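Only one chain is shown below, in structure tokens, and it's the form predicted on its own.
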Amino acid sequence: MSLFIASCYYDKEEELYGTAECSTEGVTFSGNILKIIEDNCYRCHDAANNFGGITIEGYDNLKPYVDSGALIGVIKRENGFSPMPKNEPPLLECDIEKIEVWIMNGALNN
């Protein structure tokens, strides 16, 4: 009997995973973008690793890749860009949206 009861167990998706909302309001470099870049990019592209000759550690090193369109091209895995993070799943869609909003708002060092 207990085997039957255990097999009827289920969870509600909302309780397990939460809502899929992505807040992009008030996105800043220091408050949002830096953490995304640190968590997803620095293991290969900080000053110590510099894979591919690309260092994006710190705002001043990241900004040229933002201005050229390379940052958004690689994280969105657009044609003509090497998909990043390399050999790993893409960034979360919400993180990509935050980066896009930050760029659209002038990619300020805020």
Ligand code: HEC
Given for the second form:
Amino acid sequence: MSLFIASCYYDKEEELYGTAECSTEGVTFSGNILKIIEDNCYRCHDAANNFGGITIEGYDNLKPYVDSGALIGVIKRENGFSPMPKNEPPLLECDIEKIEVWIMNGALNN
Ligand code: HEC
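What does the same protein look like in the form predicted in complex with the named molecule, given that the last one was the form predicted on its own?
Full assembly next; the chain just shown is listed first.
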């Protein structure tokens, strides 16, 4: 149920920002994922801020949260995870899809 509501919300957001097309072709860490995490997470989770004791700056710091399922858990607001970005709207659905595709392809440092 909550997933359904969330996807309606994402649809609206996509219309607002005019990104109805979502290409997940050739997604790479350096080309796509890093910027999404930088823009949405570093203000609380780079090494300097380290909110909640969580640093996800750079590939090596992010990878353990990929492997544990926490990255997907927080951005998709799954049960048992704190929704991220904290107290802010979810990431754009297209950005979530890119992260999912990157993880499905092995979450490479590419
Ligand atoms: C405004 C500050 C802020 C932003 C932006 C933010 N976080 Fe967080 N995050 C926190 C705080 C504070 C905690 C620890 C308390 C909590 O879990 O709510 C936390 C906890 C976490 C945790 C552990 C939560 C768990 O349930 O185990 C992860 C993983 C995480 N954040 C990832 C992210 C990611 C990925 C982003 C970007 C999409 C992000 N955060 C954006 C403040 C933030």
